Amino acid sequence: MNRWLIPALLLALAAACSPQSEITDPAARGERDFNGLGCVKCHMIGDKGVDWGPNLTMLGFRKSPAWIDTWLKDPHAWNPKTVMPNFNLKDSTRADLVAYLSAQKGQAWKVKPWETPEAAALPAAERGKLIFNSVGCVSCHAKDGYGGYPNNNVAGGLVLALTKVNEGYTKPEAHQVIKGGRLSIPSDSTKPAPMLQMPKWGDKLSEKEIDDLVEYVFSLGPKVAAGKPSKDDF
């Protein structure tokens, strides 16, 4: 036998029967420990999850991972009407759920929701609330847009509703305002700026995707807020 064999057959050997290799990729780990917590038993990230509460596919694009690490940190203390638990999370566990999370922005999808035939043969105004849901406006403006989602040193702590859209934007300019972003204007200029924001969804929405999006906000009537706790967080 080939005097060098013996010893790669033992390296080969060795290496079978070692434990599998540590994760180094904090995104990898944040991703097992996403799927290990059974964090996909309400939340869906591409096509993989239970659509129960918000999806979670573009996270990283709507929000910051200074508020994803807040909200993990304790739900309750940003929006203490969430059904979300405290997971309690140790601190490096929370930071690799960070930064999996923060790189969420819309990679995990092979065919977006509402791109499907079915979602193409719907009206604009339900394509658009699919859309709606799928990237998540839904958990910062609530179902149906009635708002009453926490946001940080804003007028009234609240994120705004969006009911009355049509009373006060033609659909060029609700447009304009979805392309482009907004953001949130603090209601103290000593105080940190507020974590919630509108991002610009030019970036990853199409002109007619956006247009989905106006008619759907275009076509909601003024909500009352049931006070119950949500499921359309994070």
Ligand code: HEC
Contents of the next structure:
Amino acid sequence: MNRWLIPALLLALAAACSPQSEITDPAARGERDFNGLGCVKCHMIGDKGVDWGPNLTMLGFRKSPAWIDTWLKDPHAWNPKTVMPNFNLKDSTRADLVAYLSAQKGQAWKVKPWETPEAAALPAAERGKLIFNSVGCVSCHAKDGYGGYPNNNVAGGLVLALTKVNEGYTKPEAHQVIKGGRLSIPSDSTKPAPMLQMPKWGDKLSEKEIDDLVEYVFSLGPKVAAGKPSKDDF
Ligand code: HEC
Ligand code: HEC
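What I would like now is the form predicted together with the ligand, since the data block earlier showed the form predicted alone; can you produce it?
Below, the chain from earlier opens the complete complex, with every other chain and molecule after it.
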């Protein structure tokens, strides 16, 4: 008998008996937990999941692993108004989710939501809105750019609203800001740097996509009526 056969069979048996250890890649374990814990009931990655909370297909491009970890530890500690539940995750589960989520840089899309035939037929500002929500501008600037989302160590404690960009910038200037990104200025240089920074979208989006975003951002204005916080406020 082949002298490797018995050890190989024993190894296979051991693997079958310990399902927790069968996945060795942290990101793969994170993907399993993302599905198993029900994150998919509120979030989309690629064409899977439900579009209720922010789309996470490009999360790893817009947010750092350190921020994702902070958020998952206790969403309400970062944003008291959030509707995302605290899952009280074990440290190891959280680390696996961070590995999976920070690897999401847009590759999960087979067809980008703004590249469907229907989206191609939309006016530029509406396609811009679709890009804004899909790539996650909404996760920092909030619905329709209303603002109100926390950042650390910045004046006012919030990420800027985008409802007055049309007053402060020309369209080419706004294009440049979106393309090149911008560092948040710390309000206290002795404290840790702001965790949320305006990403350099030119690394991910084309000139045309940024033009569509500019059209959308220029169409924004102040919030008309303040209502109760709802899922639409993310
Ligand atoms: C009941 C719906 C719901 C469930 C379930 C849920 N989330 Fe969320 N999540 C949200 C909402 C809504 C936000 C946006 C923050 C807010 O409330 O304004 C969010 C935000 C996030 C963010 C930040 C997104 C960004 O772009 O900055 C991450 C990361 C995240 N969730 C991961 C998870 C993970 C991982 C799970 C599962 C363990 C999960 N969520 C389960 C609703 C949910
Ligand atoms: C990770 C959070 C984050 C995401 C995602 C994000 N931004 Fe920003 N953005 C910021 C921050 C922070 C600033 C302010 C930087 C500063 O302090 O000057 C900013 C500034 C801006 C400004 C300039 C506003 C002004 O009044 O000076 C525009 C325009 C803008 N963002 C558009 C966008 C668009 C469009 C997207 C999506 C393609 C996007 N942002 C995604 C964090 C973000």
